[in-house]
Every structure is written in structure tokens, then in C-alpha cells.
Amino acid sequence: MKKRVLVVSDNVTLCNAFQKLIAAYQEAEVVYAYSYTNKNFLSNKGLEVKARSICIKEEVESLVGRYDLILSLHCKQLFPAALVKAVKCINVHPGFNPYNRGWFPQVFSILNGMPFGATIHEIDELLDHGGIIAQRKISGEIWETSMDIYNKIVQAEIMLLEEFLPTILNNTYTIVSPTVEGNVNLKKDFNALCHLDLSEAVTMGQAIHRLRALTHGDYKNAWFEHPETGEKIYVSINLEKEEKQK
């Protein structure tokens, strides 16, 4: 009997990579979904999977009876306790647990110096908290922005999936519990970072770290308020490492 797997993702790169990896496992029957709040997911260029919109908290009862395994690949929804207690739920998380659990781990790692990395873990009732199946630490360089580091993390996640997907599908993996609770950052914490107070006194180093933490491609994250009109003025930073001549 095939294992019924639901993959809930809001990341096109991970979704496509997972589809290629799972193709080798004929014993798995996979359905793909994305968060109902992610209005642009299906219009993303390069999306190679068929997926449906889902609001997890409204479908718990039907999900429990329908799937043997639910995988979160950067899903932007919390999994209700009733779901994680009834179905094996596993998260691919762009952070090195237990550090900077929650929202945009790489952003806060740039700011607080905690490790960057990728973690695959079981989902429990708390945010990014369950037993760790596998993880990989990556380096973050001083000239790299949030986007640069995030892209490296996604590649680390794909490598972890390639290595540990067989044990996840067969439920033969082992878990390790973190020795400390770590820390959690929420969306409101990120939003607070985005507002740049022009009267705040910081060092040049602190300013650069904050701007590179908030620079993520075309996203309009960091902003300050125009002192006369009150309009938002968006800020990003471009960092380029000197190429040493040989």
C-alpha cells in the first residue's frame, strides 16, 4: 500500500526539488498544496508541480484521515496540535535549531551572531520545536545579504532531503532533542526591525548588519519615514567583496 504524503510549501525551489527527489520512490503517493494566503504561488515562473490552496486549521479532520505523512517545506502556517498528534508531520526549516526558531531565521542570525543552517525536524505543538532528524550548519559572510544566505540555506535543505528522505518515508530515522530551548522570533519582531528610526544612534557596523539582514532581493523591507510627508522611504544595501588580483 502506498504511503499517502501531503507536501505543503510556499517555496517554489523546494517544491520542484522535492518532486524530483520523490520520483524515485514509487511507494509514495504525493499531493502538493500551498498556503491559502500565498496568492501568487501558482503564478511563479518555473513551478513544476500541480498544487492546491489549503488552510490547514480548517481541514484538520479530513487531513487526519487522508494522509500518513505531512511535510512542511517553508509552509507559512502553524500546524494545529490536533493534527501533529494524529499524523506524522515533519518540517524543513531554514534555521539551525534551536537558534532563531520562527520567522526568517537568517535575518536574526545576521543580527545576533547565532548559527545559520537548515534543520529537518518533527513538528510538535510549539514553533519549530520538535525532535531534530537532521541539520546542517552553513557559513554566513559579512558581505552577504539575507537573500544570499537564504539561497545557501535552501541548497542545504535540498541536500538534507536527498540524504534523509528514505528514512523519513520509511519512518526509520532517529531524532535528537535540543539540549536548550533556544529562542523564537515572530513576524512582529521582523516588522519592528524594518522600521528605521532616523534618530536612533548606532555604530556603522550595526547599521550595515541591519541593512544586509533586511535586504532580500526585490522585497521592500527596511524603511524610514519621510520627516515632512510621512511617506515610507525604502532602503536596501549592495555589498561587493573586493576581487584580489592574483
The other form holds:
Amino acid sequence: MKKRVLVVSDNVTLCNAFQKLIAAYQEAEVVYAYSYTNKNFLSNKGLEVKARSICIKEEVESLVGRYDLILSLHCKQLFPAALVKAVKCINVHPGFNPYNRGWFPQVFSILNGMPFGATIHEIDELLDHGGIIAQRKISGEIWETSMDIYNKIVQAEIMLLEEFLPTILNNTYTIVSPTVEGNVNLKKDFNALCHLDLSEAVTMGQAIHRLRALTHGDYKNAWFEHPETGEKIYVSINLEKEEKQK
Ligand code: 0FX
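Having looked at the form predicted on its own, could you now put up the form predicted together with dTDP-4-amino-4,6-dideoxyglucose (0FX)?
After this comes the whole thing, all chains and molecules, with the earlier chain placed first.
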């Protein structure tokens, strides 16, 4: 009998990459879904899968029994305990567990020096916490912004999927449980980082790290308040390493 797999993802790059990888496995029947809060998901340019909207907490009963495996490829919803206890649920996470679990791991790793990387793990009731199936560390350079590092992390996630998908599908992987709990960052921690207090005294190094952690393409992350009008002034940083003459 074919393995019934539900992929819940809010990330187009990962959905497309997964579809290519799974094509080699005739024994899997895959359905794609995206978060009901992610209203514009289907209008993403380049999306190559057919997907439906899902509110996981409202569908727990019907998901149990309907799927053998549920994969989260950056799904923005928390999986309810009742679901993870009843169905094998696996998460592909853009961080090196158990360090900086939760929101935007590379942003926090730039600031606290913890490792960057990607992790595939079983989902339990805690955030980015279950037994680790596979993980890969990646390097971050001092001239790289959040986006530069994030792009490398997504490539590492795809490589891990390519390597471990067979064992995930036939349930022959082994897991390692981290010996420490690590740390968790939430969306509110990221939002707090974004507010730059003009009277805060920091070293130049701290200021540069804060800005490269908050520079990610066109996102308006870091801001300070205009001292007279109170308007937000957004800040990002441009870093460029010199080209060495050969
Ligand atoms: O999908 P994702 O890459 O990941 C996030 C969490 O970091 C992750 O722990 C969780 N498992 C997953 C479900 O959600 O998030 P994203 O596509 O919204 O953002 C990708 C990167 O873009 C993020 O790491 C930092 C950057 N970003 C994103 C937003 C929305 C910003 O710098 N500012 C933003 O406002």
C-alpha cells in the first residue's frame, strides 16, 4: 500500500524541491497544504505544486488515520499534541537544534554565536524539540547578512532531505536526542531586536552584527524613531568584502 504523506509548507523553494525529490518514490502518495493564514501562497511565482489551505488545529481528527506521515517544511502553525501523538510528524527546520530553536534561527545565531544549520527532527509537543534525524552545520561569515546565511541554510535543508528522505519514507532512520534543551526565540524577541534605541551605547562590532542580523533582502526590519516626528526610519546594512588582487 502506498504511504500517505501530507506536506504542510509555507515555503515555495522547499515545496518545489520536495516535489522533485519525491518523484523518485512511486510508493508515496503526497498531498500539499499551506497555512490558512498565508493568504498569498498560491500566487507565489514559481510554485510548482498544487496545494490546499489548512488550519491544522481544526483538522486534527480527520488527519489522524488519513496520513501515515506529516512533514512540515517551514509550516507556520504549531502541531497540536493530539496530532503528534497519533501520527508521525517530522519537521525540516532552518536551525541547528537545540540552538536558537523557534523564530528565525540565523538572526539569533549571528548575535549569540551559536551554530547555524539545518535540522530534520521528529515533532513532539515542544517547539523544534523532538529527536533529531539529521542535521548539518553551515558556516557564517562576518560579511554575511541574515539573507546570505538563510539561503545557505535552505540549500542545506534540501541536501538533508535528499539524503534522508528514503529512510524517512520507510521509517528506518535513527534519532538522537540532544543532551541539552538549548534555547528558544519567539517572534516577539525578533520584533524587540528590530527597535534600535538611538541612546543605547554599544560597540561598533555589536552595532554591525545587529544590523547584519536584521538585514534580509527587502524586509523592513531594524528601525529607529525620528527624534522629532516619531516616524520609523528603517535601517539595513551593506557589507562587501574586498576583492584580493591576485
Ligand atoms: O519559513 P521561514 O524560513 O521560517 C520560520 C521560522 O524561522 C522557523 O523556525 C519555523 N519553523 C518556520 C515555520 O517559520 O520564515 P520566513 O519565510 O517567514 O522568513 C525567512 C527569513 O526571512 C527569516 O529567517 C528572516 C527573514 N525575514 C522574514 C520576515 C517575515 C525577515 O528578516 N523579516 C521578516 O519580517
